[in-house]
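Just one chain is shown here, as structure tokens, and it is the form predicted alone.
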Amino acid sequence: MLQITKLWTGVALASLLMLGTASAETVLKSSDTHPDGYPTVEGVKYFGELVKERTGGRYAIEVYHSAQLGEEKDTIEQVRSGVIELNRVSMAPFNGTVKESIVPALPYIFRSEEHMHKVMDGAIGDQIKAAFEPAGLVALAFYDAGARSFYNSKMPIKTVADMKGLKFRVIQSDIFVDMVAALGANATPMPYGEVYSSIETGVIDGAENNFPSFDTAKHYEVAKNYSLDEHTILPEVFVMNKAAFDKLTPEDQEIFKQAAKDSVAKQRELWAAKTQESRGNVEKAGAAINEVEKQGFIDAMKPVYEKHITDEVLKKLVADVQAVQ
């Protein structure tokens, strides 16, 4: 007897110890607008693989694609007053929030992807992301979203002159609606997921995105005519909210740091090969891509700059990024 109630005491101690461990792990929330299997999306889960392994499964991430949260605009407030922990958000959103993310946001700041990879992987990108603080914010990673162009239902465009009256989707930032308006066309800020629906109806006339979101969200069956304007090499930023962050321990604060640092090459590498199968996957169903004379467009943005940078720090923000080789 004494036997058989060692043998029950023990089965009860090893589940209750199950049950320790399931109700150690804290699960944190992170939100993102593309669809499941999108680089981005690819790039939190691996950064949540990795969390859990290093913390021995105290801490996991749910990642909650396909704006299944909201869209980005929605998810920024929400991440800031700590509904959710995690979000993955394009860098132009925060533009009024954070002002040193306007340099990374400008277009044709950016030489080529390297010469970003080289910008935002250095002093400048940690000095970007410590701007993030004040806003109630840990910024961990910056992800590629490769070059965005313009796409629109109408007609090819070549020259600037072709944007003239054109009407565009923008994501909800000043330097966006600025940008569009100094190469003759109408801006109109709208949420992504709203894009499509827009266009097929004639609300708009395009959008201006990159390869992999012009292929995932179908745009190309509305808007055929995608042309390499390459106005933005826009970096996507990774973000916790300060509060959840200063909770952890410095221990497990380093452990989610190297995470995200970690998953950046991995995002990269999708994100890379993502592009170049978009492309060949619009170019398959009909989408027409043509090449732009891109000095024109270039040489319209000087009202932008003169317009968005205007203090000392922003300026020498931009000298810096230009000085990089």
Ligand code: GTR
Contents of the next structure:
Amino acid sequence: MLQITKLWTGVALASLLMLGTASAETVLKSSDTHPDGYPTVEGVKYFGELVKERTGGRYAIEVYHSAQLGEEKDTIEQVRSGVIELNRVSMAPFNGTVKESIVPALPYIFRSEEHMHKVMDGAIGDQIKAAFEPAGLVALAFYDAGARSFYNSKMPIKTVADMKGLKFRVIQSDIFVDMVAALGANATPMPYGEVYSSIETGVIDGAENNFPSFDTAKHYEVAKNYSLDEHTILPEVFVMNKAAFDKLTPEDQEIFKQAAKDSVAKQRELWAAKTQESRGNVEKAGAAINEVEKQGFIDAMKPVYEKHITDEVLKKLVADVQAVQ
Ligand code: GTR
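Given the form predicted alone above, what does the protein look like in the form predicted in complex with the ligand?
Now the complete complex, all chains and molecules, led by this one.
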């Protein structure tokens, strides 16, 4: 009898303990529009592993990939209001909310990916990160998204003149709308998930993105001409709801920040490999990649800068970015 009582007390204790651990684990939700395995999804998963490890399992990050929680604009509202705690999105949809986010979204602001890294890893990156706070967000990290170029179902674009009259989906930002207008084409901002069918049905002629997106969203199936104008080297941003971040102890805040920083190196490595792989995939599938007369594109961007870089903060930021060697 004594043995049995002991056994039951043991079982009860064990389940109590298990309950204890389960309730001590705080689960934070993170959204991503891309499929599982995409470098941004893997970057956030890696961040989650580090957080779990370094907090002794007190925090777990659940990554909802493939736009399971909605399109980017909607998930930005969710993370701002605290419905979800984390979100990995492009910088461009923030252009209307976080003024400083305009600068890295400007066409041809960065001379190369190395230039972008130098800027975003340094003091300017910190200034842009801080600008997310009034929007109720903590920008934890910037990830790579390579260069965005135009692709379409009609013909290869070689010069600015070829852009005339074509209809492109752009990411949801006025900078992109004005950029396309300055090139003589028409822009329709729409959610990422609607691009494939909109090209297929002829609502638009094409879109603009990097190789991994062009590949994984299968846009190459409906728009075979990819033209390397490389108009932006637009970073991604990994954000956290500010109230959720403020609830963490100062030690945990450091753990989250460091884990995000550590995940950047991992994401960059995965990004470089994926870009190569995706370029190969789309070429094998019959997409035609062509060079463009790039200087014409660069020259055409003047009105975009004139319209959007009007206040002193942005003027200085642009000059600071350009001065980074
Ligand atoms: C991708 C980016 C996504 C999304 C998409 C788009 O390059 O990684 O977060 O912004 O572009 O064009 O909507």
